[in-house]
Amino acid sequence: MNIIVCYKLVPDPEDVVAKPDGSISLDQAEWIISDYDLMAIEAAVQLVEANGGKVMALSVGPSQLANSKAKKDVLSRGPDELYLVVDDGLRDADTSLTARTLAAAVAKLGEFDLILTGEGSADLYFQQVGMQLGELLGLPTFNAISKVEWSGGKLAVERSLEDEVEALEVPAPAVLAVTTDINQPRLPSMKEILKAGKKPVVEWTLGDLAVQDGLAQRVEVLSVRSPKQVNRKQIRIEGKPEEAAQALIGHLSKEGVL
């Protein structure tokens, strides 16, 4: 069974500073793998445990990819090879174009039985990427997936949604964007971490793509800012509950909020 497994870095929400004037500052920030990424780099590495196989970790953006402690880490994790698009026209890609970069990738790596992406970046959390990986590949794509395995040559799997639990059978290969709830990530051994280092890893760039001219982005950020921070009124109600409603009504009255 093959994975590719797809991950984005992201600035370590702990290094963001937020400046006066509202603007985020990412100058001293240390670049992770995204939260919700950690869970499918984990997922692919328990499908292959269990079914053999190998997993193939991928990845497009700006020169940060190509930081060594940062490919070691996801090696770390379980990945028995690592694929990186790095090139400065990915910085500030929207979903857009990481979508079409990835799938170009994609069509590098030969075979594969399943893609795996996390639902969501933890820095801008569009739910996007995934799903439209999967259109351009033209393979079935299920995104809310908390559960997947492997038999006969197809993946069972659940979607938990709002109000119902879904059990299908999906043929493969697919595209699966899997939730937090669907495992625990490891932490790397010692072990794993000093083999992480003999692992191969290909370096790509958009013109080792050849589809560098149609990868225009789409949508501009014109600007990230923190939100507007307000001061707590800190009032405390106390008494009856009776009593305390009807304060709450009297104070929410006078805010305009009722």
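Positions refer to the first chain, counted from 1. None of these values were measured; they are calculated from a predicted model. Take the two forms, find the largest set of C-alpha atoms that superpose within 1.5 Å, and that set is the rigid core. First, how it differs from the form predicted together with the partner chain.
Positional change of residue 13 between the two forms stays under 2 Å at the C-alpha, relative to the superposed core. If you fit the rigid core between the two forms, you'll see the Cα of residue 246 move by 2 angstroms or more. Comparing the forms between the two forms on their rigid core, the Cα displacement of residue 24 stays under 2 Å.
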Given for the second form:
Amino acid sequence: MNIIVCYKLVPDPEDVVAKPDGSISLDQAEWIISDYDLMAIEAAVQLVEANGGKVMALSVGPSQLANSKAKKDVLSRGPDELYLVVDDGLRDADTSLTARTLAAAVAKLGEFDLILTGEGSADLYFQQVGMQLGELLGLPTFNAISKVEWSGGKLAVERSLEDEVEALEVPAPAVLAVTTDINQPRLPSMKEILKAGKKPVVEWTLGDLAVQDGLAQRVEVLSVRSPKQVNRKQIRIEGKPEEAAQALIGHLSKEGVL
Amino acid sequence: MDFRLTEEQELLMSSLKELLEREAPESYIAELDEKHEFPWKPWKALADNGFLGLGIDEKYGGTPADVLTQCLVADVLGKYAFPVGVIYGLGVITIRDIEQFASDEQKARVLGGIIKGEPPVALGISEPQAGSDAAGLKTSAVLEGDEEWVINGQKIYCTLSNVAKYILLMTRDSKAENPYKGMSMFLLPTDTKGVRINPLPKVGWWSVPTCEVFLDDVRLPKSALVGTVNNGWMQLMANFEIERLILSASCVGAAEAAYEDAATYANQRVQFGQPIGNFQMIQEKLVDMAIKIENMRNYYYKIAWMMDNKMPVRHEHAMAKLYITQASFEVIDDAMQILGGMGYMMAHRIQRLWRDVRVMRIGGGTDQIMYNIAGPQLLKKFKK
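One more: the block was the form predicted alone; return the form predicted together with the partner chain.
Starting with the chain above, the whole complex follows.
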């Protein structure tokens, strides 16, 4: 079976700097694969190991995507081929533009049986791209998938909902967004890292694709701000529980929390 | 001069850090230490993810890797799971000796097992009366009827021998006039009849067992010889340099762990109304520690680079081992000082690093032996 697995590069959360004015600096951030997508990649690799075929990794985004280490990183985790749409017009792309670009790239990839995505991205976590992509492609689309098996050209999946697990049979091709507990992603070995540099990589720009509605965005981001840092008040409440509770309520009311 | 690591090295180190976060968190390493247990689980995880095959020929299932990459692995292991770093470093010399001198059958059997997660082959050199002066070896090997070697003697400080499947054993032919031309190397299965192994209690390295080994009429087939009869000393010396360097690299990681603990503590610990990090005496310590870490890492980078470029490192590696093992202990000792009482408590990892790193100035050749190697070499350069 041929699987397309979508992933996103996000700034390493450890490198994100909140400036005193509340703005966020990503200047020093290394760009890494979004945690949630690692499970999608692992699920794709496991399905192909069990059933044969190939895994095509696909991502769209600005110039960071073309970073040689970032390419080796994703390929060292098991995909056979890598397809990228690298264009600075995709910097700060909203979920709609991301999904439309992915759909246009998928159209160039030929036959496939399944598209996998993570449940959301580690930076924005809108959880929409997979669903929009499925809609744009007109394919059966499900989120919250915690198990996928392939048999007789169909997908047997489990969908973890709040109080129950749905067992579904889904016709292929389909788009599935997987949960974080679907697997534990493998760690790249030196062998896989060395092999990664030799795997095929195809890079496109937006000019190579027919993206529906061009670069139109549906969401306008006005600003991104970190919560204001406030020094601890270091108030210690002592006394009997009833008195302490009253004192706590008093402090919270004074701060306008209650 | 380019100090950057290759993309492959950076990716490998990220992978290793993630593996250690999963399989060897600090709480687990502390628990193993307390129970004096070998780190089987992290060791198997390293094998499953290909780390134990680094530097071993592909023919046996390994992945070729340069000395620097192996040092980087030891450095990261040293930082997050020092005992595992020690075990990794100890394994390098026996792996190299076996790759270079053992028969194809021995190589396939031993190296194949190590790659799958068997403990390293223990090295049996020291005896009660013979440590750095290996010429004092007494353990004998006598060929009986041209069929079997019969071995008698005693080894001490034979680290890992009670968990290992094999000991790479050094013996001496007492009839040979020159002791250095009378030593032989054997691959001894630890379950052979006549082999008795007792772990020895010690200050640190509680997850890395060190033992005494009694050899009483141990019979080995002729094929158990590694390399050539009476060439054991030369074979042994061939790979001490890389072992010392890799073990040193693990000390750099340990020192960095201690430094980070100390710097974090200095920011948090409030005395006299302010964090102790505000006091210049604490800052001076932290800066000196950071300089030592920088120097130590640069030192092993350079020696590894020299080795990877086939340059001789006879005195250079000894000086690096001497400096790194001393400086890493100094950094950890200073970290303990900054943490004060907290650093001396068993609940904190600083005490474990302090106990574990101290022996690095003894094992693999003492400080004094390193001076002994380097000193004459330095003088030789200026002899007219």
